[in-house]
Every structure is written in structure tokens, then in C-alpha cells.
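Here we start with a single chain on its own, the form predicted alone, put down as C-alpha cells.
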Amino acid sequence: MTSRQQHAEDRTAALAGHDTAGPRVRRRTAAGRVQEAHRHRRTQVGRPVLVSLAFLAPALAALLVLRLVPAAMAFASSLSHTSLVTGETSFVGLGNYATLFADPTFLQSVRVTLLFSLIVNPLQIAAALALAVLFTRRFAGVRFLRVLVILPIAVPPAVSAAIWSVAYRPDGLLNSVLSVLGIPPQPFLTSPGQAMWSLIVLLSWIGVGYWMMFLIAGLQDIPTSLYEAAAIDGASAWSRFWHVTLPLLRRPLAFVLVANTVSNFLVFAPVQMLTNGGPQGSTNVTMFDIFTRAYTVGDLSLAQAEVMLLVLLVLAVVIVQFRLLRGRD
């Protein structure tokens, strides 16, 4: 039987109102329903994905243009060298990285940066946490004191550095206070042993209030019923802080620790304004060393290689912090 004869027979049976469709027709109908169901399912699944991509498109474009493309250009530039005499650019591979690891100035800047971060990060976070716990309690003048601690956030870092440069002068406010107490004037910015600590005090004055706000928000999210239950069980104030506050404050603390670490690795303006990397390289952090290579020496390729190494160093430190602070959930 030909296909035309089969079609005519099926049509006659359909007009007669009988369900006499052959197995071939039923198979075609079932296959069509399955295909239609698959098309409908793909449409239902694909539509939310397209809508999500449409909403994310501006952010993805900004990420590509402002982050990924400059990073790729910096990495490509770090593999080349431009002659200061002829202006010709040549591919040197990892030659710039080898030059940096053989440079004592770069190695000293890495040591200074790591030492600076190792001191300033725990100091700032401990101070911010102590102030957050204090200012979540109720006592007279708590709001006024909280505003005083937060106030330096509104001042740009360069302006804060200018204010503290006046205070750190040999005839400045701090030495005047010390002279009243009978202590001789201190070389805050000209002593290799005091310059870094002077920067740490300045950066803590700027940053502690900022990180304190995140920790206050985290503390206010902890249910008071947990503290009441712990108090009923006879837990002391220190036990409530250790077993209730710190575990429930893990996520805000992790954010503050990572963000503060990244911020302190990128410190530049106070160093340039107060110490200019000195004295004797005691405050020559990596960001200032990159600035010196790029805009004082004029070797942009070497500066780009140093930027890549700084990014890898920050990533390594942040990954270790995330692994140490990772909770069971």
C-alpha cells in the first residue's frame, strides 16, 4: 500500500467517525506530542535565563571593560620591555619578574608590606570589635561617642594625612602634649623605628570607625533571647561573648577581615604624603614602590609586573583567610 492510499484510507475512516487510525498515524501523533512537550520545556527553561542575562548584562559589561580587559593589558605589558632610549618595545617573557626578584628594593617593599599588614589588620579589627561591643550597650552619650568614632570616615584619606602631618611635626600637637608630660620630642616621621607606627595610628584613626559599623550591624542581628538563655544558665559575660557573640559574628568578621586586608595592602596616599617611603625604606610599601617605578623611574613594564605580583600576594592571603574562617555551613 502506497502512502497516498494509506492517507486516503485514514481520512475516510476519520470522516466516518471511527477510531481506525493505523499504528503509523498513532506513532506520528505521539512523537509530535513529545516534540511539542520538549519545545515547551526548553522555552520555559530558557526564558528565565535570558531575562537574567538581560539584567546582568550591564554589570557583566562593566566587569569586562573595567576589570578584566585592564588586567589582561597589564599582564601583557608585564611581559614586555620598553627601552627608555629608543622607545622600542620587545617581548621579554618572565624577564621582568626575574628582575624584580633580584631587586633588593622590591624584596624590602614586600617585607615592609607583610609586616605592616600583620600588625595593622589585627589591631584595627580588635579595636573595631571592642568599640562595636561597647557602643551596642546602652549608656549616657553612646550615640555622641559613636559619631565621634565614625566621623573620620567622612574625611578623605589625603586630608586626614595632612591633618596628622601637622600633628606629627617636631613642633606639632603631639610633641607639645609630650613636653607637658615631661617627655622629650619624638621624631614620629623621621625615625625608622617610629615612622611605620605613626602610619598605623593614622590608618587606624581612619579605618576603625568604618569597620565598626559593619560589626555593629552584625551584633544587632544576634537575637537577645540567646543572651538571656545563656545568662539563665549562669554564663559569665566573657563566656557569652566567646560562645554566643563570636560564633554568630563569624560572617561579618570574615568580611571585615578580608576587606581590611585588601585595603591595607593598597595603602598609598598617607605614605606618599607623610614619609615618601622613608626613612631608609622603613615605610616603602609595595604600592608606593609601584608608583616610584612607574612615575619616577618611568619603567611601566616593571611596574606592571610588580602589580601582578601584588595581586597574587593579596589573593593568596585572602584565600588563606577564607579557609581559616570558613564555617561548617
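Positions refer to the first chain, counted from 1. C-alpha atoms forming the largest set that superposes within 1.5 Å between two forms make up the rigid core. It should be emphasised that the depicted structure is a prediction, and the values quoted were computed from it without experimental measurement. First, how it differs from the form predicted together with its partner chain.
Positional change of residue 280 between the two forms stays under 2 Å at the C-alpha, relative to the superposed core.
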Given for the second form:
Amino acid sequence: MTSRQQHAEDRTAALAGHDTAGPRVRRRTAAGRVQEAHRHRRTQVGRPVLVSLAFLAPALAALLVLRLVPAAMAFASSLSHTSLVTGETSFVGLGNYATLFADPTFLQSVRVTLLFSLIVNPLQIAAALALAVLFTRRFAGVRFLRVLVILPIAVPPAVSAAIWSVAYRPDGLLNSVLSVLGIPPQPFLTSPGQAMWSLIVLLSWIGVGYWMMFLIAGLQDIPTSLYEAAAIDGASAWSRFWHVTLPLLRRPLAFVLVANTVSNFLVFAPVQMLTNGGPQGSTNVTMFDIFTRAYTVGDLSLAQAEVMLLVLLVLAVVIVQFRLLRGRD
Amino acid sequence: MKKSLALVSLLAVLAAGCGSGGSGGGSASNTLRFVGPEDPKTFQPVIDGFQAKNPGVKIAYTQVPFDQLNSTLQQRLAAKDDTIDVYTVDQPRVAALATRGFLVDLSDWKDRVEQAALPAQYDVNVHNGKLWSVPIWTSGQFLFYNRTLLKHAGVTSPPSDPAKRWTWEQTVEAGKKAQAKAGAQWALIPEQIEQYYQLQSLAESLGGGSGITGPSMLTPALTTDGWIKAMTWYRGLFADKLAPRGVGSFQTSPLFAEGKVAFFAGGPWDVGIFSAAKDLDWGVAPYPYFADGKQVTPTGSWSWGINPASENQELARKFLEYASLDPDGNLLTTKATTIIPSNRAAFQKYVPVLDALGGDKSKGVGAILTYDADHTAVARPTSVGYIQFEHIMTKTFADIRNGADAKTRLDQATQELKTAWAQLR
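Complement to the form predicted alone: the form predicted together with its partner chain:
What follows is the entire complex, opening with the chain shown before.
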């Protein structure tokens, strides 16, 4: 008798109200385990909890010292104000938050950050997905091209920014290329209309290859048999992508979306190096605004209040993303 | 990885904001830690001089690039970091730094500093009646010109006599000719293209004032006719392609050194840089002014101060004394970089050296410098709110250079200043 036949027989017997050897044995064992656990709990109460706490202690301590305490201190500091004239610190409650919401520079930075996120995230993920799908196909030179796309990850963001700042200069490389193509020179970073787009191109150049790697890993996890089955059913390339690839890629896509969103909310180095938040505040993202308040102007409490608001904003966006991406299964 | 990196960077802001304490330190040692924006070569002669006079003492200099110096100091001094003993202080920031408790009171040296320093170089270090730092350098500005380009354009070079100085209008006209006839890429570039240090003089020349007014120097005054007129002219310089957009302050002097620029408004440090440039035929003239305005030239530079958290106060004082009050020490600070020493005796010795530095090319620079220091130099305003002021002005100049309307942008800057200064209360 094969195991499958045995199983079928067990099921039939169970349905008919007869006990068979197999399930009876399993039930007994399970009951025994429960009893044993009860005995165990009675004699050595809390021991596993203590042991697991001991194992978790370093991580919990690190979490407390590195994350929770600074966050609490930052929050406390955001409720105070230190006078730069007298040097006295006083409790102002939500005064710093009120100041921020009345400050056009802060409101502009929030607008810029949201607009930037709204454009850059879908753009980067679409590009990363398109490249991932392309580079999981087989064609000549695919590995080499893949390496080229991933290469910018190896370059520190500050170096990338330095390279692009030279390329973006009014008399720089990009305008030389445009003039060869007969296109008039563009202002790039010196125009309020183009500066953010120039940053988006630079950030995508840095980031797309990185996110593409996660998606390639996800794509390679999808069994080819599913595509073969879909092909036998006569599905077109598009419907195979839509009905097979996308649903099975949901987990890596969710990770990429959330991680990319967080990292784009915290973009800093290229803004500092290329535009300093300008021209006319068009690239003054909140992260850069925080830095300016804290370290250029020296108003730490106000900067902490802005940090709190940024964290809330990022959390809100990430929670919404998680909800939207939560699987139906 | 990227996510955790992002979180770590967010955390860094949180943690740093909470004022993490300084590391290292302990009791006084024989090593003095000194932080500034200059190339280490600049300070090597004065460090060597001090070490020779004080055997066993070592001075460890750390260079922080100018763009990051103020934010770095803000960060470290606020955290009471005792690994900085002495640091360079941008003179108009003295008031703000002193109020924040970032400078040691040096008032017992008041008389000595007043006697030793050039006239305007004492006041800039005093705030609320106390002396907070000692002057090391001062500066002036000149109009450098490319002889070759002007000759090809058929333009007579500007005279070096301060009494016959050119106007900005004359300079622009001549620069345009050099662009049209001699193939100069740019007509006129101000070196510190977005910095208040240099651009204050434009508004001041047209009677626009410094931009700060009021009894406590915390009222913005940027929408005066002088400011609007000066900034409209400045905007035109870039809109008409007489000067480049998208080039930073520290990328401007190489453009002149490469022979692409007809006129360049720069400082004494450029005398050294251009003297070293081969195949560059240049000359120096006094800094221009507006035809219907008065003659104003920028001045001011760096002082040095002591970090109150330093464990090495006594040694720090000794080093400051040597570099500022001792003419020999002060002169050594200018040995590697051409800049003007603040000490009177050192200044007297230095002027002929600067004059001779570029041979015929730099001839007259000493006379211009001495004349301007006595007649036309206007220092930056002293205000507790100078840090915010300078930050907002840098952004304002950048926007105007990139094409923003002068009046609208100055209105906006006024609003920004009101918000920023309200936080000083």
C-alpha cells in the first residue's frame, strides 16, 4: 500500500467514525505533549521567557540606547526653545511646531518633498522593474549590461554628485552633447523648473540598478513552469507579465517600494552638493531643511521638531503603502 | 541595506541633535588642536615658529573645507567637544558665537590688542564690551585684469591710482569689448560670486546700507533703493552672459588664471595665485564703484578664538598671543598664502612683499591696499543674527544670479530673516 492509499483509507475511516492506528497515535502524542508542557510550566515558571529575554537583551538594549532614547530626547528637545541671545532654554510646548507651520520655508520644503516623492518613487520603481524584466531575458551581452546598470552602486553618492555637478554646469558635458544634437543649452541646476528633474535623473542613475537587483532576484524565483503553463493556455506576453510575473513579484516589489520611498525621503548629499536647496527653494527637501536649521543656523530645537514631523510623514506614507500592498491571500 | 542606511542617517540627526558629548580629551596635554578652513600649508610656518619657541609643544591642525566649516563648528562646539582648542572665527560671526558660549572671554587682552592691531581690526572682535577673539588677517579687494585680452580688444588698462579708480559701468563696457573683439569668454567675474563679503560693497556703493539695521542690529533692511538697484545690476551681469551661472565661489579664480576672463574682482590671496600662473599676463587696479554712488571696498577676514570646552586654555592663549600680538608670529601666518596681516607692525613689513610678489604685474597693490584700508573699506555688520543673515543672503544672491527678480527676491529674504531672527528671542 502506498502512503497515498493509506492516507485516503485513514480519511475514509475517520469520516465513518472509525479510528485508525495512524491518527490515534498522533492524537495521543499531541495530548502527551500538552500535558508535559503543563507540568513543565508548573515547575519552572517563566524560565523560557527569561532565557529568550537573555538572548534578546543585547538587541533590546541596542534598540533602547540607539533608537528609542534618542527619539525620546529629540521629542523632548522639540518642545523647548533655546534663546540664541540669552542662551536660556525654556519649555515652549508645541511652539516649535506652530513656528514651523507658519514658516513659508518649511511649508515649501514639505511641498517640494511630497512632489519629489510622488515623481521619483514610481519613476524609479518602473525603471527598475523594466530593467529587471529586460535583464532576465537571454540575449547577447546581457550580463555585461547588467553590470553597467549596477555599477553606480559602487560609487559613493557624494562622488556621483560631484561628477554630475560638472556635467550639469551650463558649460558642462551635457550641454556639449546637446549642442552636437542641435538642441539649445539647458540651464539644469540653475533653473527652478529643471533643478528637481536634474536631481531626479541623478538619483535614479544612482538608485535604479540597486533596486533592480532585488527585482531580478524575485523574478528568478518565479518557476518557469508557470510561464510554460500560461504559454500553453495561449496567454500573450503582456498577460503573462500581468497575471504571472506581477502577482508573484509582489513581495520583493513591496520591499523595494517601501525601502525606496524611505531612502528618497531622506535624500541629502546630492542636494547639499548640487543645489543647496535652490534655485528659489525648488530643491529644498525637508531633510536638507532640517540640516540647515540644525547646523547652519544652529536652531536645534526647531530642527528636532522638523525631524519629528518628517518621521511622522514617512511613517504615514509607509503605513499606507503596506496596507495597499497587503496580500489578498 | 539602503533602508537601514537611511534609518541610520535619520538616527544620526536625532542623536547628534541631542548633543552627544565630546570624546577624548581629559587633562591638558602638550598637543594643541587647531581647526580652520585653510590648506595645512598655510599655517605650517606659524605652527613651526610657535613649536620652535615652545619646545615639546605640538600643534595638530585639522582642515575643514570652508563650505562645511561653520556647520562643523556649530555641531562640535554645541556638543562641548573638547577636541578643538583653537579655531578660526569669521569676524562678523564673533557676536553670534560669543552669545552661544562658543568663545572664551579674552577681555584682559583688550588694550594689547587695540594697540597691536590695525584700526578696524579691534572692534570686530568686541561684543557687549568684551573681547572674544584676536585678529589674524584682514583683507581688501582689487580689480584684476587680463592684459592680453584688453590689448587685443584695444582697451586701455584701468589705472592703478586709487584716486582714478574705474566705475562698474566702465568695467562692464570694457569687458564687453574684450568679449566681442578679443574672444574673452567672460567680461567680469566677482570671485565670491554668491557671498555677502563681496556683494555687500555693491549695495553700499549705491547707498543701500549693509542690509541690517536697528538698535540691536536685528532688523532687515534689504529693500532699500540701493539694494534693489545693485542687485538688478548684478542679475544683469549673468542674464547678459557677462559672468557665468552655475560656477561656485571657489571655481572662479581658476577661470581667470586660465585666461578666459577680462576682469576679475578678487582678494590679496589671488596675487599669489595669479603670480604662480604661467602664460598669464595680468595687472591689478583698485576695486570699482558705481558711477552715481560712493567708493566702497570689502574688508574683514579671520580672527582666532578659544573653545571654552578646551582643556588646554593656557597653551591656547599662548598660541593666540604669538599669532596675533607678536608681529613675527602674525607675519608667519601670511608666509604661504598672500593675505593681509592684522598686526600693524606685520602689515608695515608685509605691504612691500606683496607689491613685489608678481613683479611688474602686482605693482601698486600695496598702495591700493593701504589707501582702501584708510578710505573706502567697509566691514560686514556685527549682529547676533549674522549667521542666519549670511545663510539667507547666500541663497538670495544665488537665486538672483540664476535669474530671480531682484526686488521680489529681496522681499522674500526680508521675510525669511524676520522668521529666522524671531527664533533668537
